[in-house]
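Form predicted on its own, single chain, as structure tokens, below.
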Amino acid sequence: MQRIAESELIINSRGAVYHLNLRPEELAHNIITVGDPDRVNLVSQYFDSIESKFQHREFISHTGFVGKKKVTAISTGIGPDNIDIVLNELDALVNIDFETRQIKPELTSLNIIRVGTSGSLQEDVPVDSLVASTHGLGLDNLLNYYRLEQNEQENQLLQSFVTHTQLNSNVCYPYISSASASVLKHFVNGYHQGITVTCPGFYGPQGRVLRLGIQNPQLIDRLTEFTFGQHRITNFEMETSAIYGLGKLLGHHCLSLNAIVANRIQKEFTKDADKLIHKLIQQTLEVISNSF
């Protein structure tokens, strides 16, 4: 089996993977990712005990127990480029032998749940509601660097999406990947479900205009109006499609849960984002404790 070179998988002096600063034994198989590094504390305050804490750059991780279930809360920072680092290094921690630098013969699947904030693109998905993403549709191009295979329905959905939104190759090559059904089934009651679009930025890519003009000023309306069979776009943010695409390729069970803090159709923003995030964190940990 081929050895992975030091330049390709960087392991620091304490035997930890470079960006996350974690050793294999310091990672749980149930993982909650959050964008904001400060939000890791919001998750771990609900742990019954904390086993370890590590930090390198924007990547903070706390590992502990909720009941008998071991959980790692880890911050990713914002955007699909950071997700590329986090997902690949999480996978390396469980599926690459750090001593031999070879892929293990038996692979491990992680449960990875994103707990984040998002903007709604539908009137009936109001501020302060929760969304469990059935699919991540990427406008960020990250998965175009990998060999992501899409089924016929996904290819048809993408073709319909490109035609409807008038996005062309000068902007991006959209891709789509689905949530893990085995995780999604636990987040039905109290959750809206739909396609989450992942954008490579917060302002222009999400249709916001400050001082710069944008290339596709009708994009928000076209995202809201898009349907394909029973599917519609419920919300957009900046990480979901990257998590779903990489998770699928690497064999992990991924789900993105979104606290709706803004409604772009109603032009509303939540009055208490902290309360909403705490609610979503507690519900997520309860499911992990009871069902995983």
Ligand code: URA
Given for the second form:
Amino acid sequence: MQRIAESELIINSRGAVYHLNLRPEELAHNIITVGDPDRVNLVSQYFDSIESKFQHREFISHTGFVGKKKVTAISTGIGPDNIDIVLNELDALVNIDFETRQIKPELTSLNIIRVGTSGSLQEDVPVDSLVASTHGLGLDNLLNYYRLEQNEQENQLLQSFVTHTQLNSNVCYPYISSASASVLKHFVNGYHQGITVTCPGFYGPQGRVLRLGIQNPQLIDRLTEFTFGQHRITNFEMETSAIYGLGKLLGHHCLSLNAIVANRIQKEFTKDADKLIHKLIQQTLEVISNSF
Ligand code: R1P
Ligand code: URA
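Starting from the form predicted on its own shown above, please give the structure in the form predicted together with this ligand.
Up next: the whole complex, starting with the chain shown before.
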């Protein structure tokens, strides 16, 4: 089997993968990703015990136990480019032998749950509610660098989306990937479900106008109005499609959970983001502890 060169998979002097600064034995197979490095503490404060803590750049990780389940909480920073690093390195930690630098003959699937904040695109998905993303629809282009194959229904949805939004190839080639059904099924009661659109920025790419004009002023309305069969877009943020696309290609079980802090239709922002995030973290850990 082919050996992966030092330049392609960088392992530091501690024997840890370069960006995440984690060795294979320092990662749990149940993983919670958060955008904000400070949020890792909020997750691990609910652990029954903490085994290890590491940091390199914006990638902070705490690993410990919730009941009998080992969990790693790790920060990704903002955006799909960071997700490219995090998903590839998490996968390398379980599926590449760091001694031989070869892909292991038996592959491991990780459970990866994003606990993030998000903006709602629907009036009936108010601030302080929670969304479990059935799909990640990427406007960020990351998965166009990989060989993501979309099925017939996904291709039809994308075609209809491009026609409806008028987002042409000067801006992006949208892609779509879905949540792991086996993880999503645990997040039904108390959660809205819908398509989450992932944007490569917070301002222009999410239709926010401060001082700069934007190419597609109709974008928010078009996203809100879009339907395909029983599917509609509930919200947008900046990581879900990248997690779903790479997770699917690498064989991991991924879910994105969104704490709705802004409603772009009602033009509201939550008064207590911390309370909402704590609730989502506690509910996620409860599912991991009881059902995984
Ligand atoms: C933007 O403020 C950030 O918040 C959302 C977006 O996806 C983006 O990362 O998620 P997090 O709260 O997890 O960072
Ligand atoms: N995160 C985003 O990306 N957008 C929002 O509107 C809120 C949180």
